[in-house]
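Only one chain is shown below, in structure tokens, and it's the form predicted alone.
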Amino acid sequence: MSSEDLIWRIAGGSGDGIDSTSRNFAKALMRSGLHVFTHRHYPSRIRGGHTYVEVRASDEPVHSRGDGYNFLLALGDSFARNEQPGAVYGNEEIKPLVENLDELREGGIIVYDSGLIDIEDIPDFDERVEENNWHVFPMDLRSLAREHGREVMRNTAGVGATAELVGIELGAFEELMEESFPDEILQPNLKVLHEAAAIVRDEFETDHELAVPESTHEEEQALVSGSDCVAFGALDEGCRFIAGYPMTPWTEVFTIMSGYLPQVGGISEQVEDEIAAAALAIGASHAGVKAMSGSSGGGFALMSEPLGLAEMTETPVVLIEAMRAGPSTGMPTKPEQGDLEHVLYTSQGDSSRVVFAPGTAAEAYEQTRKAFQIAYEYQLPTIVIIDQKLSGENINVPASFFDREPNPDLGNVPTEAELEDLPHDDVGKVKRFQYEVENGVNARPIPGQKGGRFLTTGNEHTEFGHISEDPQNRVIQMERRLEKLNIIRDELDEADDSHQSYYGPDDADYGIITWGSMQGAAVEAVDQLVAEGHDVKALNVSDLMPYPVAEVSEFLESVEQALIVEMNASAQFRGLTQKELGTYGEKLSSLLKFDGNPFEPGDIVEGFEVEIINDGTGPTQANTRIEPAVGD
């Protein structure tokens, strides 16, 4: 038995069960003892398009998909569009086979529908595969599903295949399939997928010497996505309204929470567009419910009037912002870290925001919570960014990790017997914007309690909320709205878990540098360049605003020099880091891409070798690019 991971990856049209597929083969997998991650890739269409998701399965823990893949499962496009002559999409059966080869390891394993895509379409098929000792088997998937009544279950057909092939039980996919297949469908998926084990068995000779890792788990394990952890942080934190606009791939955490609130009493509101999705979500946290909304890109855009309008009347809410390739349409469903400086800065005038960028799916579960808190507590808006690969990446985390207490705490909200205490105009008006509070932040009735009628406006106010322009009213309102942000970085640094997280040798004399959903393949880049006598460590930043200049400091400070790893063309979390800093420029240099795909740990190994301990000489991965350092 091989101690290689397992790297399978099934492809298919959009439409053909890729997605639910994955999802249950990494889950039979993570029962039956196995750390496994996901990697989905897939078009911006609602049918038909190449799509395929990775599920890596490993005896140890994984951080990242891997380098390349060893199984590809090809069951053709079956919502492929007809192929007319010089169509600019060409013959888009066979992709699904065709346009995964290139990524395929030597001596991996390929099982393809025959019943769906034809060999002869790819005249060099067989010089690859002699060339890649790839080991081949072509079954007819499409003709057994139909044989058992619906030309779905080639899907299943291919699991049974796979299972066969890399010595995966079958029991660990009957028992999934008993628990979510209703009865008309039950039986005959476990036929096809016991057949499709029996046909490998009895038909093919099998020389390869891949097989599927053994392991167990100490504890029960739960496969989440980053989506998944978003939404289940905002409720254990007590989140009871969501309002939102489709757009991918925000989408996932939207679906996810709105089939969760009715549950626990709260409401779900899918309205016309982003700018009253987040006007509704500061409206509900306006009349004292936790609330959040969000978008991608171009939606979030729309939202910049109400997120001001959220900062210039100090009223707590939550916004997830999840990137994809821009601008505009860009890439819809493809990653991209492009949206930081988008995010920062958008709305006018200065910002008094908080921005989090967990970088795996537990630290978007505690960086939501976080969220939460700080917004509620110091009564400003925060915004989790995430993006299309940490949104919709699988990955198991200990069951017990989600066992916390929920929060329902509203922050400074005072009783109606502590409202008799406060300052009142002549109209019995509460002075809502105190200039001397502590931390900044006022007591902030809710409508309808006894004494708390206050004033609001999104013009700059007095202490009552009286539209004002005067200078010296402006600057102290401005400055205090502002102080809070100095004192939330006090806050963050003083707390015993930061949010930084670091990985490698503490003393080593080279560092690498991301930020959000780059963590994992920085993780396992690392432990490639250590176990080639590279002496390296890695700092993975989610702390965007206020900045964490002493941690980052710090690790800069103990470096020689760092590269920084980002997904995108202009190197915004570098400019970000010399902007705060101020300095460390010479010592800076960025590793970037930005073709639609996230990088690989190879990726960021090769880029390192080049960059740092070549000097710049040599070249890098097809689609990456490196900036040398400049001074400051």
The other form holds:
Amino acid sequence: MSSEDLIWRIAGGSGDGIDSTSRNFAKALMRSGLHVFTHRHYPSRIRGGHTYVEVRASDEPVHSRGDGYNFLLALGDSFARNEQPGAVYGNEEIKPLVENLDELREGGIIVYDSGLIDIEDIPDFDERVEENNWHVFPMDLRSLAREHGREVMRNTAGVGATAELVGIELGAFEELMEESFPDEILQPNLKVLHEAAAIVRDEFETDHELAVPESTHEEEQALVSGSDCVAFGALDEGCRFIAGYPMTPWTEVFTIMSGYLPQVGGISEQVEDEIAAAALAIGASHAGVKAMSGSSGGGFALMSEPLGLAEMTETPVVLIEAMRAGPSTGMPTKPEQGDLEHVLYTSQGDSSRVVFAPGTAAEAYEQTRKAFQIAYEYQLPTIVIIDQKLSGENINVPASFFDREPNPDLGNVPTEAELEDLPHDDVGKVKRFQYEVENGVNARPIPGQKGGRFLTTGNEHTEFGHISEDPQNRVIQMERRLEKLNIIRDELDEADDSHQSYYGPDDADYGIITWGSMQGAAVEAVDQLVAEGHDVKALNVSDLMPYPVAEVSEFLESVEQALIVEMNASAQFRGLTQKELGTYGEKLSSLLKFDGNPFEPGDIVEGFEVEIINDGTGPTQANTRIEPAVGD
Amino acid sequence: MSAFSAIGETGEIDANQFTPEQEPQPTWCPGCGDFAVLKSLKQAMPEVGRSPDEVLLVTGIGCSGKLNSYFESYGFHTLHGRSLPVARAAKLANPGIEVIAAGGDGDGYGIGGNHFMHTARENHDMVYIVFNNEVFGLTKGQSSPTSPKGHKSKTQPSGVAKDPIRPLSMALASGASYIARTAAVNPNQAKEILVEAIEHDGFAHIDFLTQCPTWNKDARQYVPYTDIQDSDDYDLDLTDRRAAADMMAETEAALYEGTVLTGRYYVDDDRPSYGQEKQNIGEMPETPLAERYFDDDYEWERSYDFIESYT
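Okay, that's the form predicted alone, but what's the structure of the form predicted in complex with its partner chain?
Let us now look at the entire complex, which starts with that chain.
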């Protein structure tokens, strides 16, 4: 990178407006020509608790949150609980400052609200400041906000101080405030913004080096999250029905869709549980509407049986699984990649589903679209796996990226005229599940069509959909359904754009393999490792079922060793890879992280150095685990 | 022009049109009450003017779940307890089709009880037939949610310690707007109630007493029965919730004392169906959503239409 990125962390309590402030901050920097990337950390509680959002801004494209950060805006937590003797939660008032110090880089800047945070309560604060060469700016942001407006405007005061310290034009924030605030809120906010900047200018002497980089975009950018992109992809594929039940972090996709669907004449249903949610999506799809549902781990577990019903009845449906840390309720607001095996295999019997795990917001859009296309073309359930990280992180993508043609095609659904040519029995029932059809896909009539009536069932069934336990029929129908996955694999392999992404020098000796949302951290880790002189490249896998055997084999053939990096404790993706490939077991070791925080690039760099360069002379300093190769 | 020309098509309809070519011989035991559901449903169809191609019959799992194997229409045999969420979404997707859901008492009042409660609450314009035989039949006679207290079975060897569920009261409390009980031994009443239920614009729940001659031999064949509308002993105002609640409680208790009361219990014609409610708040299109996918002229909205708020 040409100059140090700004990684700004705004910390406070839940309910203090941290999220919306950080979003506007990121948007302002994006509009000023920078590449931005956000990362959220929040507790499972409505008010208070340790919450922060990081906004990284760079003059070059950014792929991850980065390593540590360099600017802390500690706002105080207005919902901090009073400390009780013996209470496990300690002094919550100082948490926005004290909880964030460990990751602040040397030479970093601290602005804290001296109206809410008493520096005397922070252990060894002065020593740490001196040791790390931090630049500290105590400001009574709360009083400033109260003076001109309301207390919540201390966020604006913090933004004003930040802008002055790192050299961001206030106009960028003024413009955003003018777009979103009514005048009675706008005016005091503008006063607070300027006043805070003036205080920094007038009352502090500064000698820090950190400044916001400068850059321009060649075209208009949009600030979007993984969840936005899943929703956009669904809308552009003509999805007009969603059913769901709230669960973090899936709620984000559900909320975005529920906002847009009424505007486009679609239907959103919040229902009694996730069994119902998945069953509704199947019912709507059966009746001729492109439909989706989804949940996070625990709710997705309830969808297990409807998922199997979609497979057996060959009803198209798209499900989203937004992973969070498990098992059970786990850590509801923390990311993990522990649901891979759950998603691949849940539900009784042999699976005939397609599963994608996009690595970026843009891939979330592309692969959600592909998930709908495959579900409807091949009449089976497809699942898009995201996680708490990808779901909520915002990144800039050129607005024109989304300027695409919609695709409402239902797949092999006949019109009434076409129905006449399908085989019927003597009273008029359609032979819906014929053995010999192209790609194993039969015509799928829609209820209400004249001459289209058919029977479908979760039981094994004959060509006419009647329940059957005939051994020959059973084998033919099973093989027809499962064969679709091979056909889909061929289609994906032949497509111009692979869902797998590659980074780094083609002829590198070593590989880093990730799946899903760890892609960005691996990309930046490769940059760092190559800069240090290591010979390494990265592969990110999105196609999980059917597995991209050819692509992964080719990658593994080309390297001596590969480190598989994933956010779970039992190396699930490595297990899948070894099961699918049956070889390369000696080449594959794992770097795992399951502490509720996603990998930073530096974690991967360290893991690579320990396991690959120094032959596993661990342990790692970061909160990661290494699992050596186990052979085939 | 509709892509679904079966809907609303006029012409003579015969009950025999609802007899499939294959599997015309149901696998139900001789003397099973399920035959009466099939027969009365077929007979109701000409009266409501619906043809096989405009009916979607969604069933759960159990002997009752096989209803759509023997009834010629669009049929979706789903999962144990899950007929209602599949059925109600189909109705939202295409309100023009006639959606009928059916299942057993374990299916509807046990494993699917949550869906029963919520589908009634939402008042979807559909019919739900619950085959109530007071036993799990297909799995060989275990006690079900409607088995009488003390009912002995291999999984309840000392007899059920629980009071049976109160299906009619449950439907009323949950929000169903048409509630009736009929019995297999009274196919004429069953047909009339089915006709009313189909024509009713809201969630119509029919608790259909279907004797199980194999696993519930001890139970009565639901004779003699009393139709409370025909009896001089009862004078129920079907629009009166409190009266309905009392009559339901009496009916539910009486069944286990040997008195079979049947008929209509509650009818609320004023409550809008869920589809109407959704349309009233602008969250469901006036034209059936399913039609849009067949309309080549429809200008599909794009995510790009909304991109400005992200820039």
